[in-house]
Amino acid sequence: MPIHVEIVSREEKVFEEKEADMVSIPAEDGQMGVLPHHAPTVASLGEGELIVKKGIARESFLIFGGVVDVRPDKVVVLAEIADTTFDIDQEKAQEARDHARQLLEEGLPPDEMEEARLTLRRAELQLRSISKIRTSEPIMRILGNGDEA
C-alpha cells in the first residue's frame, strides 16, 4: 500500500503524490521517517528538508514550520513555507544570506529582527541543500502529477 502525500504552503498546494513509498519529515523534535501503515500522528514541523521517495525517484522540499498529519495511508504537510530544492537559485540565496547578515550586523528595530533571522536561516538552509544535491548521486525526480521523470 503506497502513501498519499500532500504538501501545502500558505499560498498553494505545492506537491501531491498518490503513490509514494516513504516520506522523511523535519519534525520539530527531529527527522521523522514515514512508511505505509504508519501510526496516526500529528507533529509540529521544524526547519529542514522533507523528502518524498517513490521507487528510485525522489522530490525534496525545504520546510519552515507548520504541522504534519500522518495517517496509515496519507501524509498531509501544512507548512508555513515549502520550497522545492530543485528550484533554488544559488546566487539569489547567497545574496539573501549576505543581505540578511548585513542587516543583522547593522541592527534593526525589534519588529524587523525576526524577519531578518528567518531570511538568514532560509538562505543558509537553501545553500546547504544545494551543496548536498550537487555532491550526491544523480537524482530522478517525481513529477507532481504522479509520473516519474
The other form holds:
Amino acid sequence: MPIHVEIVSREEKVFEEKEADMVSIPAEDGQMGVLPHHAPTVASLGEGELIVKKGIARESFLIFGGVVDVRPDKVVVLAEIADTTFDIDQEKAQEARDHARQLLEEGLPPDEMEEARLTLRRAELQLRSISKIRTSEPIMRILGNGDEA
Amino acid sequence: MPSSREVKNRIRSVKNIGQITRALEAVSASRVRKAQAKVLASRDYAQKAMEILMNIQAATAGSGEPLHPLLAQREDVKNIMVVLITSDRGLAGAFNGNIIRVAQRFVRQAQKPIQWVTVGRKGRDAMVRMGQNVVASFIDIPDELRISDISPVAQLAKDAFTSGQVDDVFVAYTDFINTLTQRPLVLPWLPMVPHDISAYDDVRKLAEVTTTSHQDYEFEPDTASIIEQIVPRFTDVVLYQCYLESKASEHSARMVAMRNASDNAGQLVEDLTLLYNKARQAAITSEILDIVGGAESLQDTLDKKAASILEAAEASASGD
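Okay, that is the form predicted alone; can I get the form predicted in complex with its partner chain now?
Everything in the complex follows now, all chains and molecules, and the chain you saw is the first one.
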C-alpha cells in the first residue's frame, strides 16, 4: 500500500504525491521514518530535512516547525515553512545568511532578533543541504512534482 | 426641455464621477489580485489544519474530558458571540449589506442573547445604529494582513469563551468564490467541534470529518504539548482565513461595483450628450424662427410704409 503525502506550508501547497513508499520526517524529538501502515500519530515538527521516497526517486524539503498528521495510508505535513531543497538558490541563501548575521551583530529589538535568528538557521540549513546534494550521487527526482508545486 | 447649459453641466459632473469610479476600479483591481492569491494560498493550510483537528477530535470523542478548553462543548448554550467581519470603507456594492443581513437572520434564528464583536467600520456603524450589544470593535486592520494582526480579535473571543461569558462563538464572513460571486456565511467557530447547524440558513460546517472510526492516535512528543501547540494556533487560523476570504470578497465586490458605475456613467454621458444636442438644435431652430419672424414683420412694415407712400402720392396727384 502506497502512502499519500501532502506537504502544505502557510503560503501554499508545496507538494503532493499519492504513491510514495516512504517518508522521513524531522519531528521535534528526532527524525521519524514512516512506512505504510504506520500507527496514527500526530507529531510536532522540528527543523530539518523531510524526504519522500518513491522507488529510486526521491524529493527533499527543508521544514521549519509545524505539525504532521500520520495515518496508515496518508501523511499530511503542515509546515510553518517548507522549502523544496532542489529549488534553493545558493546565492540567495548566502545573501540571506550574511544579511541575517550582520543584523544579529548590529542588534535588533527582541522580536526582530528572533526572526533574524530563524532566517539565519534557515539559510544555514539550505546551504548545508545544497552542498550535500552536490557531493552526493546523482539524485532522481519524483516526477510530476514540477506540476504540483 | 432643460437648457443646453444645464445639460452641459450635468455631462461634466457625470464624466467626473466616471473618472473617479474608474480610478477606484483600477485600485481595487490591483488589490483584488493580491488578496485572491493570498486567500487561495492559505486555504489549503486552513483546511488541512481543521481536518487534523477534527480527526483528533473524532478519535478521542467520548473519552470523557475534552482535550482542550477550546474543544469543550457546552450543553446549555446561554449566550452567543458573533464576530462580524465587514469592511472599513464603503462603495463595495452590496458586500456589507449582504453579510449584515445574513448575520441578523442568523441572530433571529438563534433566539439567544448575542454579543457582537465587529471587525470593520461598516459593521460597527450598522450594529450601533440598530442598538445591538457591541462588546468590542476593531477597525483599520492593515490590508497586508499577517496572522498576528488578527490575534487580538481571536484572543478576545477565546477569553470570552473560556471564561464562560459566552458558550458559542460564530463568525459572520463573506466566502470568496470568484471575482463575480461571494457568499455571505456564518461559521460556527468556538468550541472547535462539529456543530448541529440544521436549524440555520447560510451556516457552513467548520470542516468535513473524514474519519469517524475511533482510532488510537499517538502524540509525539506527548498529547498535552501537541494539543497545547495546535489548538490555539488552529483556532487563530480559522479566523485568519475568514478574514482573508472577506478581504478578497470586499475587493472583488468593489471592483465589480466600480466597473458597473463606470459603465453606467459612460451610458449616462451618451444619453445626456444626445439630450444636449437636441437642446442645442432646438435653440438653433427657435433662433431661426425668430429671425424669419422678424424679417417677415419687417417686410410687413416696409410693405405698409410703401403702400402709404403710394397712397399719399396718388392722393396728391388726383388733387391737382
